[in-house]
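Presented below, as structure tokens, is a lone chain in the form predicted on its own.
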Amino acid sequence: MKNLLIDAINFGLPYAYEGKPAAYIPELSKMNPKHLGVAVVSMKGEMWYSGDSEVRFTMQSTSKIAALMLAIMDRGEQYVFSKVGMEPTGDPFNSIIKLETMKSAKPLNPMINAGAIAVNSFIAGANIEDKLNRLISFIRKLCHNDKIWFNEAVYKSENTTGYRNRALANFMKDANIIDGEVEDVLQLYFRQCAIEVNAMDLAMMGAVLAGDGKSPVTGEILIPKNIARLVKTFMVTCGMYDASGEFAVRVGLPSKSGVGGGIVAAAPGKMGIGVFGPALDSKGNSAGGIKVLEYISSKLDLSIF
């Protein structure tokens, strides 16, 4: 496996050089575009890694799957999906057009920004700090890492430049989609996106999902099986933004990307995979990371299709 991961990194590096870090969040534009790392966690808790797998980065949209699971556990599936849809979209992840033009103003799915902001508002807690601490505690459990916290500089950068997200949240508040005060929801969302992990953390989270919610280390049930399976379905249909269809064909694994360069993938019953490469393609996905996953999936015949 170690040699396979080394080969996967070498396969992905030329593609990483073609991408660029996210520029619309100033703090993310400072990331080294040559970084590329991968980690794998088996169903027995064994871990292998290669490249820049220990470099920390912000979760960005990879955090959406954790927030969705927590919101469903807090409020129930029926309530969450009365406010957020289950359909993929061919529009960019930060698009507002569907909210304005569809008969129902609810976001199409929880993997796009509008849907994730709405889901974020459903997390239980007395205030922002309480909700954030609950979410981070949950992510720490999924990643088996008690040191996870959020990056203050990235949070401030997102908060300063988050005009589109504020537009989405205000539109949904007007349509009675989100719960609570708009600015409170956004402050939680910006901190959520700035939570820091590395590829090994994402691989562990992927392994929990691959095991239908069971920890590969302790055997503890961290997520109800039905919620883990529901989230993996969203990852297949919507997890790679408007490149999800092509990714399903080429890689065939439930996966979720983020503009920080991370991708978490779950090979059901086999392993979790975490990759990191901050150089993004035109869809906002890690250019090298996608190729690393494509290589691993092909060599190990992991596609679920």
The other form holds:
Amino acid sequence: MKNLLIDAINFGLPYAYEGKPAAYIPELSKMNPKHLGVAVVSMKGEMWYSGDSEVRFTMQSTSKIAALMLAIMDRGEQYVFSKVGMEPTGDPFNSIIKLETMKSAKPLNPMINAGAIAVNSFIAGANIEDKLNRLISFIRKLCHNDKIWFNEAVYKSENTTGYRNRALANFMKDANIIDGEVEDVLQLYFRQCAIEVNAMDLAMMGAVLAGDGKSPVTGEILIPKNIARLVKTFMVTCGMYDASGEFAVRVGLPSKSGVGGGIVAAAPGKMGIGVFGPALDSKGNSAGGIKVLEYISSKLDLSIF
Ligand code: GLN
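Please give the other form, namely the form predicted in complex with ligand GLN, since only the form predicted on its own has been shown so far.
Next comes the full complex, this chain leading.
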């Protein structure tokens, strides 16, 4: 496995050189585009890694799957999906257009920004701090890492430039989709996106999903099986935004990307994979990371299809 991961990084590197770190959140543009790392966690909790697997980066949209699981555990599936849909969009992750052109203003799914901002507003807690602490302690369990916290500089950077997310949230408040105050929801969302992890943390989270919600290290059930299944389904249909179709053909694993350069993937019953490469392609997915996953999936015949 170690050799396979070294080969996967070498395969992915030339593609990483073609991408660029996200610039619309200014702090993210400082990331080193040459970084590329991968980590794997098996169902028995064995771990392997290669490349820049210890470099920390912000979860960005990879956090959306954790927030969704917590919101469903807090409020129930029925409530959450009375406000957010289950269909892929074919539009970019931050697109606003369907909110107004669809008959109901319900965001199409919980993986695009609009849906994820709505989901954030359903997380239980007395105030933002309480909700954030609950979310972070859940993510710590999923990643089996007690040190996880959020990056203040990245949070501030998005908070001062997140005009489009503010527009999405205000539109949804008007349409009665989100609970609570718009600014509170955004403050939680921006902090959630800035939660810092490394490739190993994402691999661990992928392994929990691959094991239907069970921690590969402690054996504890962290997520009910039906919720793990639901989230993996969204990862397949919407996890890579408007690149989800091609990714399903080429990699064939439930996966979720983020503009911080991370991708979390789950090979059901086999392993979790975390990749990190901040140079992004035109759809906002890690350019090298996708290739690393493609290499591993084809060599180990992991596609679920
Ligand atoms: N924080 C980012 C945003 O809302 C997350 C987007 C992403 O990772 N695709 O724009």
